[in-house]
Amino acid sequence: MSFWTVVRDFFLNLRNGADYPLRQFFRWRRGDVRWKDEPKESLFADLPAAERFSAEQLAQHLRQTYHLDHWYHHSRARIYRESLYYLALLEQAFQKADLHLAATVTCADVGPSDWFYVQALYALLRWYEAPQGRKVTLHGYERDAFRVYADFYSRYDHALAYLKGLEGVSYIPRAFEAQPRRYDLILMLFPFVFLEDHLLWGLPKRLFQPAALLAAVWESLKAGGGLVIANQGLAEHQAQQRLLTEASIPIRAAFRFDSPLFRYSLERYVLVAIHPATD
């Protein structure tokens, strides 16, 4: 680690150590967030013809399979497209790990930020391998829910707008804590594995405890329950694998996820673990 990295992290931690408690104290809420619904006919216009055709076919399949018509018509184009990406990633994770959901499912999503993809996530949980649908209970745990965005709405405000109309879904503005054997499925989509990212996103160093969080998550799974973790970039993926290995958590599936639905500067990787049916 370079001298300037140490200096930067020191001052980031000082700033975050002041800002983060203030956000928790004031708990800024402005109210109902509204956005203009956008057309989706040119959703993949940026792609070459062959990729565009593939993306359009996949998007149509996901829309039909998971009953996304309402979200298709009542969302911004980029948010809808990125939500499809999350849906496809999680669907592939279930398939590769041979993970099956029961007739009712209780799921926790740890660190969902403003939860822009919650409509797609809920649709997956409700309709995956279930043509008649299933009952879903979904909890999103966000430690930094009161961060204020450029539009002067908080992350909490945005999350409540995204989950509007979903039954059994709660956005919980606090850090995840162990809840022994409560959940059938837990998601950790792009958790902070490296301290640098943790600090850059506004959290104080004292809260950086990836191993402890992983232990709490694993303890909270029911026997036979699934844990899905997505990471950014190969280095983060490998570091996440080490955390799982050190915690004696067996990895059922590990893969790089590629899709024309959305493009990121860093490749996305996925890990899936299944809690043993018996301890």
Ligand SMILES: C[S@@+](CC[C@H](N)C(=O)[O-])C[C@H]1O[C@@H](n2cnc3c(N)ncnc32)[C@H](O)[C@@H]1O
Given for the second form:
Amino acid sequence: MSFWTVVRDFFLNLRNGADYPLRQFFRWRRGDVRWKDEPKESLFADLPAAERFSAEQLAQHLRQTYHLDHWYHHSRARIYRESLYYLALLEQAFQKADLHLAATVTCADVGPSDWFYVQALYALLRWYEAPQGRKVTLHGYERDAFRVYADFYSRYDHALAYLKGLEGVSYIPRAFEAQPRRYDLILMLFPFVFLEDHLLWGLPKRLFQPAALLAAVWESLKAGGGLVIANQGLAEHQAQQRLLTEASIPIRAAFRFDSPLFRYSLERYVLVAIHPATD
Ligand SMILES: C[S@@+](CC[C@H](N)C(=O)[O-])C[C@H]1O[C@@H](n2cnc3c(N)ncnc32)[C@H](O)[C@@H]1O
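Which structure goes with the form predicted in complex with the ligand, now that we have seen the form predicted alone?
Entire complex below, previous chain first.
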């Protein structure tokens, strides 16, 4: 780590140490966020022809299988496209780990930020291998829910707008804590593995405890329950794998996820663990 990184982290921590408690104190909420629904016909116009064709086929398949018509018509194009990517990533995680959901599912998403992808996530939980649908309970635990966005609405306001109309879904504005054997499925989609990212997202250093968070999550799974973790970049993926190994969490599936549905500058990786039937 360079001298300047140390200096930057020092000042970020100083700023976050003041800002974060203030956000928690004021708990800023402005109300209903509205956006302009956008057409989706040219969703993949940036891709070369062959890739565009496969992205369109895939998007059509996901829209039908997971009943996404409402979200298709009532969303912004970029958000719809990126949430399709999340859906496809999670679907592949279930398939690779041979993970099946029961007739009802209780799921936690740890650190959903503004939960722009919640409609797609809910659709996956409701319809995955279940043509008749299943009952879904979904809890999103967000430690920094009151961060104020450029439009002066908070992350909380945005999250409530994204989850509108979904039954059994709650956005919980606090850090995740262990709840022994409560969940069938827990998701950690891009958790902070490196201190730098945690600080850049506005959190104070004292709250950076990836191993403790992982232990709390693992303890909160039912026997046979699944944990899906997505990471960005190979270094983060490998560090995440080490965290799982140190916590004696057996990895059922590990893979790099590539899809024409969305492109990021850092490649995405996925890990899946299934809680053993007995300890
Ligand atoms: C990189 S963001 C990922 C956001 C989202 N899952 C996504 O894919 O866009 C990580 C989020 O986790 C939240 N977070 C960090 N530690 C947490 C904890 N212990 N409990 C709940 N949320 C936490 C952060 O505030 C941040 O919003």
